[in-house]
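One chain comes next, on its own, written as structure tokens: the form predicted alone.
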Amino acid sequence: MTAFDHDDEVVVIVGSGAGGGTLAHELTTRGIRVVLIEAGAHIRLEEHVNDEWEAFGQMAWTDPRTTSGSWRIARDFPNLPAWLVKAVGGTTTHWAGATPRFLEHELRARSTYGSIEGATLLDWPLTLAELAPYYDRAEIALGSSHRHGRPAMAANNNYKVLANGAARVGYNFYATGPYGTNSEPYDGRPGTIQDGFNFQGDRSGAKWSTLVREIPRAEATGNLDLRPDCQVVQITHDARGRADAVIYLDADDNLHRQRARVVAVAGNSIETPRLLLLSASSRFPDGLANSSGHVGRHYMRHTTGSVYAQFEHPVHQYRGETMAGIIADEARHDPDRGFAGGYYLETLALGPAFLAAFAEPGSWGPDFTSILDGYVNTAGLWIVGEDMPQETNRVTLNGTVTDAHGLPVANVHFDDHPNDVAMREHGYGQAELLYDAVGSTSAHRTPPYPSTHNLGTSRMSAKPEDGVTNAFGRAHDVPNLFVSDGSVFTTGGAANPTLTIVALAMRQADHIVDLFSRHEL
């Protein structure tokens, strides 16, 4: 196992998920030394429990966290605003599956939707032919189905209930992915044995996720130094305002420096505000890399909902992949509608513990136990759409509750726009539309979830007062720092954000190791 010392100068990646793990892989396999800092743990495959409840706890980021505003997440779970995997593969162990790309609209927001009162919307500093090779290497990377050759995945009943009601609802586009769990084996991973609720971990590493594919690889190259349960809690920076090493904390609280010829923040839309917030200085008042005061500011959730109908007959929901099926046909820009923007209807099946806590959070009763009664006879999907970014959604830090180390902790304050609720409704109706076409006999709309779609808190922007970090993740303010997950993001498009946030971390690796090329890092 590489160990580097604390005094050497490397790249400093914070954070394993899909961003960080991507990167760290595409350097390490170029030759570059990295350290790779992980807040968690390094859990293994056969550690993972195949039991959601049981491996929420083993798996999930629950440090205490606030949160504030009207979305009901604040009233249901004022601790845990967003459902984040703290260990080494960050939430790429837990995410669903679905890969789809953004849409050209989708990158040209601002242009396309016009002004819209309230939202802060602004267009990407690049465009969908810029990103396009970086989705190809992305899905080859994933498995994508339906991508490059890659087999689609067998259809399980879930799915079977939403296509049918798709077809009868006079929809077009609806497949059993993109999806990015092998139907076979490819890449060195095994084929899926539709064992349900890997959402969790998966053991048998058909899921992609950074732990299974790229960490490994990063690892096996001689130079990467994977440093996990250490808390990053200061990015410092010398006289020239260029960062200069990272301040963290291991599993005995002991607290080290480690030298930085680069850094890069990969911690997820609410740790990394947090993380960039924390590392204010005399210098950078406000947080580092924030002099435009965009750090933290227009975070994004997706417009999410979903809806859970009972039939006659058995459905089995659970048997087969958590998120076997998406729809398309309302990812379009249709301002007939009555919103901008648009969103998918996707497969998503929940276990009964999950869908107890989620379906209704604080209800009990007739109706609510009817819900769990009908479990064998359900099907569910998930609605995921396109929110507006607000300057007044943000992450902020706590100035009265601190975590265990006694550095405060985040609060995400959030307020659906008007436009998010607007879609919402239209999701709504069209997936009970969708099940009573195939003879339900009920449909509950269930409120979203805590949210795991975090994007946009230091979001790329041409120009330097608009955001955070330029088309490339580099920090205006800071020349060798980079922000590598979906903070970026400017806006939230429509699309589940794993895809893009693999393709942007390989095209920054790209641009890194050409500026070292250039000697300008």
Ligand SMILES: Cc1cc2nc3c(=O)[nH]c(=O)nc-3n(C[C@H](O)[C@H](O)[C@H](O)COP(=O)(O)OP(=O)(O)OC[C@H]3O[C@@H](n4cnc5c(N)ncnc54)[C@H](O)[C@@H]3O)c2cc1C
Given for the second form:
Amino acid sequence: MTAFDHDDEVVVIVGSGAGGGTLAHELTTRGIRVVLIEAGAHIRLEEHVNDEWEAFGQMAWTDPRTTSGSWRIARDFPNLPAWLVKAVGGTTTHWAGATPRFLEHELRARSTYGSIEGATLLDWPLTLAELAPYYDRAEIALGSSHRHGRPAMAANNNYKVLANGAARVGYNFYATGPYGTNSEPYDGRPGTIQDGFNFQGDRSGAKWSTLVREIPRAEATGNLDLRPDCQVVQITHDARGRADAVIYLDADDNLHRQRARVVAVAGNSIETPRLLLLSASSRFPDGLANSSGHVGRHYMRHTTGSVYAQFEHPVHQYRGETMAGIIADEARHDPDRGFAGGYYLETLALGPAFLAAFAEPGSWGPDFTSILDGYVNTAGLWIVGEDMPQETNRVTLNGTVTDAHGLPVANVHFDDHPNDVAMREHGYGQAELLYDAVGSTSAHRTPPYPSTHNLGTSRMSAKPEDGVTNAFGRAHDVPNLFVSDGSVFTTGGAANPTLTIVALAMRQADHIVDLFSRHEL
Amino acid sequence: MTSLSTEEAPRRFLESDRAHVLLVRVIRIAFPHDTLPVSAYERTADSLLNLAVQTNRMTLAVANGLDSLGSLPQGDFLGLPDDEAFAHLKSIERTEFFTFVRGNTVLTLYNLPEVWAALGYEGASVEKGGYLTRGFDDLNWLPDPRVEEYSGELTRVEQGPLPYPVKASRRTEADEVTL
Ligand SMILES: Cc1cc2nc3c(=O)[nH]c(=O)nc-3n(C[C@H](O)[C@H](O)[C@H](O)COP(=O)(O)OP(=O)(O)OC[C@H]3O[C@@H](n4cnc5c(N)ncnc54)[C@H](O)[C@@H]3O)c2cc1C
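Could you present the same protein in the form predicted in complex with this ligand, rather than the form predicted alone shown above?
To see the whole picture, the full complex is given below, headed by that same chain.
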């Protein structure tokens, strides 16, 4: 195990998920020394459990957070705005695997959709052509099915219902992927055993995560010092305003200081702005890298919702790959539908424990129990679409509530934009038609879960006054500070975000290597 | 007529058979399933009572909530027909007592392996080799669909309407949405 000294000038990466784990891999394999600091524990594959609540309790970020705004989460799950993982590998340990790319126009949302009242749309400072080679590399790393010679995932029962329904309503662009789990052995890892526990840590290793791929490979270079159970609580800077160290708490609540030549923050879209805000100083009184005031703002969570439909015959939705089923026909910008942007429909399955908790929070009585009684004959899908960035949808520091370390927790404020509501309604309607076409006897509209896609709180912008980072995730205000996770998304697109987070982290790594070689960092 | 809880401290009341029997009925009326064994409701009631006695606040709320079920204007909750019992729970659904019972039943009842079995859920599978050879694709009441991506003549539309017919739900009217 490599261990660097606290006084070594290393690249410090905060968070080991999709963004941070990928960046650590890219840098260490090119000879750069990295200290990767991760708040959660290093949980090995054999410790993963096939049990929804147990796996959640073992790995999810359950430290307190607070909520406000008119979203239903603030009522049903006031202290659980998001479903994120606190462990080595981050939320890639609980992700399912859907890997669509952004569409070209989704990176130009402001130009394409025009001005939408209440929305803070902006074009990305980046084109699809610039991103495309990194998408290729990311798909190869994740082993996305249907791409680069990877075979299609087999159809499970839930997909059979989805795909037949899709065909009957007239959709064409459906398939079992692209999906970042091995359908057959690949990259030193086995093919799927279709165990159905894809929102939990994967015992088999068939599912891509930075826990199984990037982190062990980075460790093998001898250039990675991984520090689990350590939470960064402040980034400090020198007299020139350059980041020079991070302060972190170890498992025993002791504070340490690690010197840094570069700091890259990849704590996901709630903890990343929290850390920048906690790092306010006399030079950066509103938070580090926040002279624009955009840190924490434009929080996005995708417009989501689920439909669970019951049939006369068995489905057994829980068997097999949870999200290996994607319909793309509605993922287009067609204002004739009554909203801007588009959405995907994807298979989704929950066990009875999570279905009971999330199908209709707060509900009870026979209407509720009928959802569970029909469990075996139930098919499920998820709507995932672009939501509108809004200035007031925002992560801030809570002035009164503190965590176990005595630090202010993040408050997540969210109101749906009318565009989000219209899109969700449309998605519910299409999903019901789809299931009706294959004989559903009932369908239930489930509201959004605690957010699994958290985006936008340190957004990229061409102009420093419009956002927090440039097109490489480099902070406009602090030249050796980078943001390396979904916080940098200028807008959300309809695509599940992880492939794009990985592609952006790879692109950022190339840029950092380039700046180092030119002695500009 | 004195109720138990005026003679015993609330915590001891929660440990009594009477409290247990009342709570089992509350849960069965609130979460009715024909297929679940009574033992599942009993285990859920046990865990809720164990949870309630952990804090004074919940001890008071749950003891008071259960105790008052004994002296309803309609009589004892245990003697009410199911529809009247349900109507009574509806009338108290916003109380701290009922919120506690509802929330924790959802987390407890549906996390019991015996309930999973009754609902037809098979639970942990990795030890059994997943469902690869145990029915992940055994649905046979629909034809086997394509798993590959579309490769016909159409190209995927990224902007604007689709050039092929799709059944569509009602369009959201412009005045319902501000664009
Ligand atoms: C159930 C579920 C299913 C999903 N399915 C899909 C899918 O099918 N497709 C898809 O594209 N996406 C999916 N996602 C989303 C995907 O997991 C995330 O997009 C992705 O993991 C985000 O990467 P990240 O690097 O931004 O953050 P994360 O992966 O969340 O990693 C952040 C890490 O930083 C750590 N951290 C935070 N703050 C600190 C600190 N101060 N100090 C030290 N460490 C810190 C955290 O503990 C965490 O480990 C899913 C998510 C969930 C929950």
